[in-house]
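Below sits a lone chain in structure tokens, taken as the form predicted on its own.
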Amino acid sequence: MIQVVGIEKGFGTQVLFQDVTFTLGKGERVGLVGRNGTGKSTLFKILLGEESQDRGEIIFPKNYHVGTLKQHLIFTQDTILEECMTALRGENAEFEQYKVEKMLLGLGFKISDFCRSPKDFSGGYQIRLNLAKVLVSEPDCLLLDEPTNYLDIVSMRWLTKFLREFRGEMILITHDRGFMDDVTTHTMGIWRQNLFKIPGNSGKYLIVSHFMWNEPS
């Protein structure tokens, strides 16, 4: 659970948020929508501590772990299996190789790939490796920005099933509204420097926002 209380953020004369307050409740998987430039990625950076808000407070539970899909490609291990295992947490991490193997197979890697270097793969597959690392880390909350980029149909189906069964919280940014509606429980939109969350999919959100502001967001 995350509580965001009265945050404000601007860059120069451009104000992105004003007095934004919301709660990400236990088990909620939220699709974040809004036009380009409204601040979706900035909100992610604030939640991750990569940007500071101008005002307001963000409250996390104690020992709460947030995982995010990293776009930068920095690998330190000789094989993709070893690289992915660096993301395991807990005292028995060295005995959980099967979790890593299952994750890699679901995202389109082959068993014969496990001993290959991450540098042998295309940028798209390296992003998949980063996705495998964040999923295998079993975070309390996932912040995913366009996680379906570079995935084929089979891997997208696997990821859809995984996220539907994910027991933690999630905020998702994606242009694929079909995928979003398949895996989320709520939709949250940034509109006119504020934020509004409803239970239901993005289609329901557009209908509600139309009546609230007399035009869809």
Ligand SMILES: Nc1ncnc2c1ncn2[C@@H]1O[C@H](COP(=O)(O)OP(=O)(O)O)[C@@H](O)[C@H]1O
The other form holds:
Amino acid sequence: MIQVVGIEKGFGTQVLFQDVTFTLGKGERVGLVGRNGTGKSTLFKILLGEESQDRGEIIFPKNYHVGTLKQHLIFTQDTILEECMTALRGENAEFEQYKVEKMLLGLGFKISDFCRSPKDFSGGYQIRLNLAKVLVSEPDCLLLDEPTNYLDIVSMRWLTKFLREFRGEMILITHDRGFMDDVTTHTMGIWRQNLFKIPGNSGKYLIVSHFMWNEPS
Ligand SMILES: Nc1ncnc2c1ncn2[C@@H]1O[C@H](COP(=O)(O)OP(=O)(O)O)[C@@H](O)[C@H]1O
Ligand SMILES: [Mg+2]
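The form predicted on its own done, now the form predicted in complex with the named molecule:
Complete assembly follows, chain above in first position.
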């Protein structure tokens, strides 16, 4: 659970958020919608501590870990398997190789890929490797910005099932509304420098936002 209280954020004269307060409740998986430039990625950066808010506070439970899909493709290990193992956080990490293997297979790697170098793979597969890494790290909260960009249909299905069974919190940005609605419990939109969260899918959000606060759909 994350509590965001009275957040304000702007860049220069541009105001993105004004007095934003919301709670990301236990087990909620939220689809984040809003036009380009409204501040979706900035909200992620604030929650990750990569960008600081101008005002307000964010309250995390003790030892709460927020994980995100990294966009940079920098790998330190010689093999796909070892690279993914570096993301394990548990105390018995060395016994959790099966978990890593399951994740890699789900995301479209083959067993014969495990001992190959991350550098031998295309950018798309390197993004998949980053996705596998954040998933095996078992964060309390997942922040995913366009996680399906490089996935084929089989891996999409696998990720859909994985996220539906994910026990933690999640905020998801994606242009794929079908995928969003398949994996989320709530939808949150940015509108007039504020955030509105409703239970239900993005279709319901469009209707509610249009009638409740005249957001154009
Ligand atoms: N570091 C920054 N410095 C100045 N302006 C920024 C910075 N980061 C984002 N912005 C501006 O803030 C607005 C929101 O950006 P962003 O959070 O990326 O929106 P979204 O992800 O919803 O498209 C954009 O107009 C963008 O140009
Ligand atoms: Mg963005």
